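The chain below stands alone and is given in structure tokens; this is the form predicted alone.
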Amino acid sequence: MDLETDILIIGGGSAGCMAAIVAKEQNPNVDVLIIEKGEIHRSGSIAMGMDALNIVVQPGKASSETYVESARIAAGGILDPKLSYVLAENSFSMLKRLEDWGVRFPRNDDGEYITLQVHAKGAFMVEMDAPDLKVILAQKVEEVGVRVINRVIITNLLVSKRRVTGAIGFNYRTGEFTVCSAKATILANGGCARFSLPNSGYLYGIFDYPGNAGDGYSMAFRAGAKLTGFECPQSSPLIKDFNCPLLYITLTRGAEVINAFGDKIVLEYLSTQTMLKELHEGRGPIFIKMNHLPEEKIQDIERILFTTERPTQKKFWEGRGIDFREGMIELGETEFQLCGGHGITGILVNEKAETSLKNLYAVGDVASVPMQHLSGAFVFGEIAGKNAATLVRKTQRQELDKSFIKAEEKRIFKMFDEKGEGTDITPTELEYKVRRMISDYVVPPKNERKLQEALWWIQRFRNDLKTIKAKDYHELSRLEEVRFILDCAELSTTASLERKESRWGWFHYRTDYPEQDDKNWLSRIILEKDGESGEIKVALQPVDNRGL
């Protein structure tokens, strides 16, 4: 299938939907196409709804400067403060935009938005009652006239002289090869949720959206874009065996965390590092305790957990025989992920959501805007949509690289077994082995020997990938995702080797360099593909923590 569009958006989650809607608002005549790997009504990290807008600077109640300082603390000093400032400055107008679309933000008896503190400084999280937020976004996309193609996995970007000219992929149900020419492209296809293995060993039993396999990171790197923050994989203390959001919902409403000895874990602010330390130092298991809360608070927590977050959670607790009024919620450590929403990993962008490649934008979890959460996905989606709509007015369509397209089509379908028999090793088995290797060698605690072992295994798995056959197109897409995961593993390993210190608590703890070293390492590590060798180039970019 050959397609043409003005603006191609890869990924129909929160950021992608917002970018598409705003682009059409900015210029109704521009053609906007979203290519989504899942189904747009239930895709992306929120998939259903959301209980809060994590970052909102309300006029007269907080300042953007205070938020930047809070973000700087959360990011261990490694961030571009200008991006956090832009997010803060545009956050309240984004709340009002969502309110105009019918999203409900509850107010207290004084008529003020219900605001909760989870950051180190300032109260920025505004409660939101939006169990069908994703449906609202999808309907708005349809209303403004954006085209949507579902169930197509994009495998590579098309590039000409460091300018992105479109993308290629295939439908994982029909196998139809897809080539799309675009004047501007917006990557909005999430982080790498499928990175290390969860304790259950179940590949999809993870905290974030399991469709996110690092597609955008891999494609951006292969196209020549700059990336950063890959040495900081993150995990969270969440519901053991369920990996479902919980902390912000319970702790902001008065719940407590206790360790195995019944001691209350004192949190200066909602610091996951403090809780993880209890587990790593042998004072686990740790629990969320709510039996001291009034009934109305517990009902409020149940309402959010059993509707807006994941309705299956109600059945889970019933099966465990746990009532929040009496029992406690055991927390376990999630798998590690790479993410620009909950962490700092991503494609390097500026305040306009532009990447280091011409005509390519990146928004949401795929972009490195530290701890941006849903607010950042919306704000930078809006910014990218506006800028892309302006750009395409003065942009001529470029001829596509036909030789690259032909070679990519051959590479993809070479892994497909037309007889439907596949090979002895399945994509599922290969992914399990790759992610077990990541758990063994790439995530903390780290040291040089472990990281060097990871590089050896990554090359071995890449060779294995060349010999495996998929028996159907869905398996073929899974093999592509393994390729993405391997790229992310190599990027993370390379960045981790470069940063010879420990930072971000447990997330980049090197046993051979156990101390934080601001004198030598208060810098972002920038990764980029070498144009000649294809290897990863590493550069340091010092950060300025004296102001904005």
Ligand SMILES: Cc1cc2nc3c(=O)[nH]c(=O)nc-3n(C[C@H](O)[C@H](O)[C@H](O)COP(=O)(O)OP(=O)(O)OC[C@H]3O[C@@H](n4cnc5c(N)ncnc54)[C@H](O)[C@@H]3O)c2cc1C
Second form
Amino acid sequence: MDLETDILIIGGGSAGCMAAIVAKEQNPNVDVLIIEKGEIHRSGSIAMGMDALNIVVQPGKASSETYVESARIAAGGILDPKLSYVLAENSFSMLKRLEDWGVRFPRNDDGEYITLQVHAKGAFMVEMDAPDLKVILAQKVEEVGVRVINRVIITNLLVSKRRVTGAIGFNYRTGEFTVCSAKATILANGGCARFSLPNSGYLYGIFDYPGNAGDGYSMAFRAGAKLTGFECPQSSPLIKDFNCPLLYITLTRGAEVINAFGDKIVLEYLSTQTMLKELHEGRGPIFIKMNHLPEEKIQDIERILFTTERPTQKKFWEGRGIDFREGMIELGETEFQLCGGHGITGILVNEKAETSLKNLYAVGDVASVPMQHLSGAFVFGEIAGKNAATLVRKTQRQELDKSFIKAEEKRIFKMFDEKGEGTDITPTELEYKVRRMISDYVVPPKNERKLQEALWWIQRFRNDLKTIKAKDYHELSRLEEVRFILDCAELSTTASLERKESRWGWFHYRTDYPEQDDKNWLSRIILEKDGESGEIKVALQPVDNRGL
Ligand SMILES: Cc1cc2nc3c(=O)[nH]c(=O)nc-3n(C[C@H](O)[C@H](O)[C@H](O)COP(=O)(O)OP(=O)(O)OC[C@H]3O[C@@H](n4cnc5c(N)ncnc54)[C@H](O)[C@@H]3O)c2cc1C
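Pass me the form predicted in complex with this ligand as well; I've looked at the form predicted alone already.
Below: every chain and molecule of the assembly, starting with the one above.
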């Protein structure tokens, strides 16, 4: 299928939908196309709904400067504070935009939005009651006339002289090869949720949306864009065996965390590091305790967990025979992921959501705006939508690189077994091995030797990838995802080897450099493809705190 559009948006999740709607709003004559790997009504981290906008600076109640201070603490000092400032400044108007679209933000008896504190400084989290948020976004996309193509996995960007000219991929149901030429491209395809293995052993039983396999990081790197924050993989204590979030929902409503000895864990603020430390130092299992809460609070928590978050959770607790009024919720450490929403990993962007490549924007979890959550996905989606709509007015369409397209088509379909038999090792088994290797060598505790082992294994798995065949197009998409995960593993390992200190508590704990060293390492590690060798080039960029 050969497609042409003005603005191509890769990924129809939170950030992609917002970018598309705003681009159309800005200029209804601009053609906007979302290519989505899943089905837009339910795809992405939201899937159903969300219970809060985690970052909202309400005029007169908090300041953007205080939020930047909080972000600086959360990011261990490694951030571009200008981006966090832009996020804060645009967060309240975003809440108002959502409210106009019918998203409900409950108010207290004084008519004020209900705020909760999860950051080190300031109560920025605003409660939202939106169990059908994703459907609202998808309907809005349709209403403004954005075209959507579902179930196509984009596998690579098209580039000419450091300018992105579109993207290619294929439909994983029909196998149809897809080429799209675009004047501007917005990457909005999430982080790398499928990084290390979850302790449940289920490949897709993970915290974040399992369709995000680091696709955006990998394709941006291969196209020549700069990336950062890969040495900070990130995990959280979540419901053990279910890997569903609940800390923000329960702890902000009075729940407590206790350890195996029944001791209450004192949390300075909602720091997951303190909880992970209990586990790593052998005082686990740790639990969320709620039996001291009044019935109305428990019902409020149940409502959010069993509707907005994941309705299957109700069944899960019934199956375990646990009622929050008596029993406790065991917390386990999740798999590690790479993410610009909960962590600091991502494509390097500026305040306009521009990447280091021409005509390419990056928004949401795929972009490095530390701990930006849903608020950041929406705010920078809005910014990218506006800027792309302006850019395409003065942009001519470029010729596509036909030889690259042909070579890519050949590379992808070479892994497809026409006979439909596949090989002895399946894509699922390969992914299991790759992610077990990541658990063994890439994530903390780290040291030089482990990280070098990882590099050896990554090359070996890349060779294995050449010998494995997919028995259908769905499996073929899985093989592409393994390629993305391997790229992410190499980016993470390379950055971790470079940062010869420990930072972010457990997330970059190097046993051979156990101390944090601000004197030498208050810098961002920037990764980029070397134009000649294709290897990863590493550079340090000191954190620039001027003006903030
Ligand atoms: C369980 C959970 C609860 C959360 N709760 C909150 C909360 O209460 N408040 C808050 O502020 N934040 C919350 N967050 C964070 C927030 O949801 C995310 O930061 C935000 O939704 C990310 O948006 P995104 O558009 O970057 O990614 P996503 O919404 O995940 O969208 C990425 C999209 O890209 C598509 N895609 C991926 N690869 C490709 C490809 N190769 N080709 C085509 N399409 C592709 C995917 O299918 C997906 O639809 C939560 C996150 C999770 C996981």
